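Below, in structure tokens: the form predicted alone, a single chain.
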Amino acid sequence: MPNYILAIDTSCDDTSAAVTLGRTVLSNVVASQTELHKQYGGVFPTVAKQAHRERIQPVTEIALKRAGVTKDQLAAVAVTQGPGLAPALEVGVDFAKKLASELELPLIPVNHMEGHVLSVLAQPSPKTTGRSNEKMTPPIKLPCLAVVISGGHTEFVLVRQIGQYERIGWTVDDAAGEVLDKFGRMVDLGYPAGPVVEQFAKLGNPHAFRFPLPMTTTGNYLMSFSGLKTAARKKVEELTAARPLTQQQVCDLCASFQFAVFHAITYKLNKFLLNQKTTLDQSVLFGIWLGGGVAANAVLRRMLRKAIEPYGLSLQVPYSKKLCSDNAAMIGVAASFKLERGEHTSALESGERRPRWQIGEA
């Protein structure tokens, strides 16, 4: 019997549910809570909680509908159990234990950092393509290292085995995607404002101004975004002290934060394949992989195929941008692995909400 996977994911404000086989994505519903938060400049815990309440039992349905898969046919119950916004991780973990229970299925919890490494992996349904999924499935070459870049989180992750991680590199203070967005607002692009960020940056010149490098003298792959921050703050407080900025200047600051942002994670990246190279086989990686809300950034993946070519490494992306963004298609394809280790649990043994739940963790 096949082993259908119904996936869900409330790890901050979107609503996801999907069902997988193995790691073939047979449907991949997501709720967006955009909308609701643009009033708060950021998410609102209280009316994301109550949103994912409103909305998981419909999304499930629809996931469910659109892989032709009922209740009685799934496998296994698989939810995001963190890290994430505790109160909307709340919602998540709590219905996908009730419905584990009521189905007598097995609950898989899952890192969501885990999801977002292996959303490389997945891979579209034959019925979308209408190709066979025996060409699409190519085999996976370990290890890689795994640039996960996102709203919450810069991380590089060595994947030694699939459930064999470990973190080498992560940011001491906000993510990228974080500094992106609170960027954009210094600079009135709205909100949620990374991607407007990055659509203005394709109209300017990113070497129009000089943001510093940060954290080049540490030895580590550490990285930090805050100083960049202010950084920008001071040079849009400079440029508007006698006028407010043209459209022409908005575009610039933005290529040219944007562009200071990719360029301090491809120095610590650099970093790392350099010592990688001088101290091991240079064959000990066989890939990049890139995840996270970020990975969908077109510049971002250029500046990291740049930064890797010298090493004879590729770089492998989910093939679809959608499974960039937090989804459960990806919380479903790292269950499947876990399911096959049997690496699962009953609804009563489960466990609560890990908001703070590091990638590498037991």
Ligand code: KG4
The other form holds:
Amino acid sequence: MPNYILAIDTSCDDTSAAVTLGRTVLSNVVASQTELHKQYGGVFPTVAKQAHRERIQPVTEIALKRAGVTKDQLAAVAVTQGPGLAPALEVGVDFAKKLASELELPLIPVNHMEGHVLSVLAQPSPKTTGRSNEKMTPPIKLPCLAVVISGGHTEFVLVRQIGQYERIGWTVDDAAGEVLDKFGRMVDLGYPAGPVVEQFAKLGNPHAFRFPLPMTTTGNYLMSFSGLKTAARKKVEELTAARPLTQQQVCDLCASFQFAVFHAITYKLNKFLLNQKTTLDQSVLFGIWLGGGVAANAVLRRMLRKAIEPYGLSLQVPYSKKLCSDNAAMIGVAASFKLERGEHTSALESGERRPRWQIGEA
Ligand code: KG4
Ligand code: ZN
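Moving on from the form predicted alone, please list the structure of the form predicted in complex with the named molecule.
Expanding to the full complex; the earlier chain stays at the top.
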């Protein structure tokens, strides 16, 4: 019997269900709540919880239907246990536990960050590509460094083996996507602003305004973006003191701010790779894996490629932009490795939501 997995993710403001088979994505349904949260300029937890409750059942039915898989063909149910918004996680965990228990299936609790890290390994369904996955699935060469950049996280994670992770660097305050969203609010770009900033930046000059490069004196790989946010606020106040921003100024601000955020990331990545190179007892890296909502940004991808090229490393990105932002297919892919390793529980034994669960933590 093929090991079909039904995966659920309700970690933040997207209700998602997917059906996966190993690394192959058979369906990946995402019901976005952006419209509901727009008015608050961010995710409102109780609104998210209510929307997840209303949507989880139909989203799951659609995922099964699109995959052409029935409930009795499933080998396991997987669910994001954390990290994320507690009330949002709760809906997915409760739903998955109930379903696994009804169907007498194992339940696989997955760390949302592990999903983002392994999203580059997902493969499209042969049904959609018309090609066999056997031929196109590349072997996994490890260790790799995963760079996850989203609205909730900005992290470098060393992947020694699938399932063996070490957090190398992270942000001490806001995540990169979060500051792009907050910056977007300052210049009236709506929510979430990240993709809009990318579009406006195309018409702007990334060197028109100079923003500071944070955390340069620390010897570690920690990042900080709140200083950039303050600098942007001051710059916008200064520019708008006399008159409203012109269209060109908005484009220049977007290009310069986006560049500053991404430069702060590539700066720390370069520092890590440089130290790796000069440390004798370290293991060789085989590549850089990029995941998270901000990973959809073409400028970020370009800057990362340029930063890692001198080290002979290539950048691996998920096969579609949908796999970058929150989705359940990445949870299904992570769960398939756990199922292989026998890391699952019965629905009754499984734990509750873990809003602060860090990758690499037991
Ligand atoms: O991974 P994700 O969907 O949710 C979290 O786990 O946080 O990431 C959402 C974040 C938002 O901050 C959004 O503005 C940002 O990803 N984002 C982008 C782009 N697309 C989404 N930021 C920059 N450029 C983009 N193209
Ligand atoms: Zn996420």
